[in-house]
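This document opens with one chain alone, in structure tokens, the form predicted alone.
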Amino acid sequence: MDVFREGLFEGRTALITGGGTGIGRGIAEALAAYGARCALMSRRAEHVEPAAADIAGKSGRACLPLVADVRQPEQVEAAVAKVVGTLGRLDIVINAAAGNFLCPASDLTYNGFGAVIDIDTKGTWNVSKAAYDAWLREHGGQFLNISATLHYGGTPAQLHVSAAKAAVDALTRNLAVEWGPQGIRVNAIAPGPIADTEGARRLFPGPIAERLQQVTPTRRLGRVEDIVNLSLFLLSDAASNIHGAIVVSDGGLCLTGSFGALFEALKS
């Protein structure tokens, strides 16, 4: 059942990094369906251009494709300037761009660790800073960062991502304190495994996904729809007093302590 009112984000403009695929695309589709104009940012044109055309066609709303690398501040600044110049404003920023791969710490290279930090942590900051300078400093708005639960314990083969997402949580809380008085709300969502994404299919092949489901208290893995609905709530006025929060959506998996143990058990 549709729990959100029609036109909920009418008149607002949203920028979604990683908006061509997975969670980012799901959020973009929903924001457009509820009235927002969207801009999708990806470093790959083949991801973002078809997605933007599809979203615009289905919603009847403007959807701007942007090819830019979140690791490159100059590219990010140019992309944000294009959003403001083309769509006229920037109210919502979704930091969903991310990188991940399974690798034990003993095998992790300097470049491998740095690549994920550059995308997840520096990318979140680069986009946030550019959007703040270009529009939100003077007009207010919202940031919603996509984090994770991996760093709540120790997760084998995920050191790089755990470190990057822990930093994203710190960015979320610090920016909430500093930018909140300027009419800017900053929150994050920490998903658990989201089964219907390419990343989850790659990281959690059949046996791991099945075991994860068995040890999750709700006995199911997350879906993109779960993160989309939570995003819509947090971005709506119904959540106007939620600020600096990292909201977990993982079916209770992180409460069980099973995530790290499961990877250890399945390594062989």
The other form holds:
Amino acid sequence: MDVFREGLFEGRTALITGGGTGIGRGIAEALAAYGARCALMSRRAEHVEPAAADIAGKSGRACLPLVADVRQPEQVEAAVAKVVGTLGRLDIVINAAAGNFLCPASDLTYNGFGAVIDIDTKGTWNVSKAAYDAWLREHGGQFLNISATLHYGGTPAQLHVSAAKAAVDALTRNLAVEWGPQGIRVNAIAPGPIADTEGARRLFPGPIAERLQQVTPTRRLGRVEDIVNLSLFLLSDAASNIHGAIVVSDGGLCLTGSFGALFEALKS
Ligand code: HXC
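Alternative state: the form predicted in complex with hexanoyl-coenzyme A, after the form predicted alone:
Once more the chain from above appears, this time first in line as the rest of the complex follows.
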């Protein structure tokens, strides 16, 4: 996109959880293309290692692969320490790691609910706290959390994620209030259905994706680049007065209430 200027993020360092795939990877690629040095964190080496090599090759910027589970505070602290130690600073943290599956509440186990809360909610807190303690408390910076719109209504088979993302929104607002005075900007993006992501493969197989497109006011599914462009804007100085916001990018889908109705229809 040529609305952003070359070198926009020159001199900045970003940590992106879930940075090996989907939205996280898209944001990492764009930040690197606009001059940032990046670190990609994932549980899976096979996700982050090739992604980091590819991004470094294309952008000519350092891109560090980090294998760590956002659910494990010790692993997160070690990964954050490696970013600061290797890349010298940490200005931007993108909390994009997430877990999801379709499961009605009646079939959801204690552990199934907990797994998603642990990845999405506790993972966002673990990474935010570790990054704050290691760098942002002293130097300022930015957090950008990837949320969702599922909890704006009630979405069948998505209790676990709705609860987890509602808590991510609460983290976003509370940290904005508490850490804002320390030069830390905290925002979130709430994407609707995004085509060609792991989430889409799990949640919107073929016919559902088609139906979602038909009920979305813009008559299209979201694309990774929609979330990437919004991220670039929110992370840029053009958005310096946007703080504690949860910005929806879903083509107006959540306004229609169709998300829940669609999932309900799946059962019949
Ligand atoms: C019911 C399930 C299940 C399923 C797992 N569980 N899959 N329950 N239906 N399809 C239950 C298991 O039975 C187990 O509970 C518990 O969840 C933990 O499962 P594990 O496989 O041991 O967990 P783990 O290996 O840690 O995997 C975490 C995961 C998995 C979340 C369950 O799906 C994962 O790794 N996902 C990562 C990638 C991902 O999901 N990306 C998409 C994000 S989409 P029991 O009781 O049996 O022990 C997204 C978009 C939201 O966030 C917005 C969309 C618009």
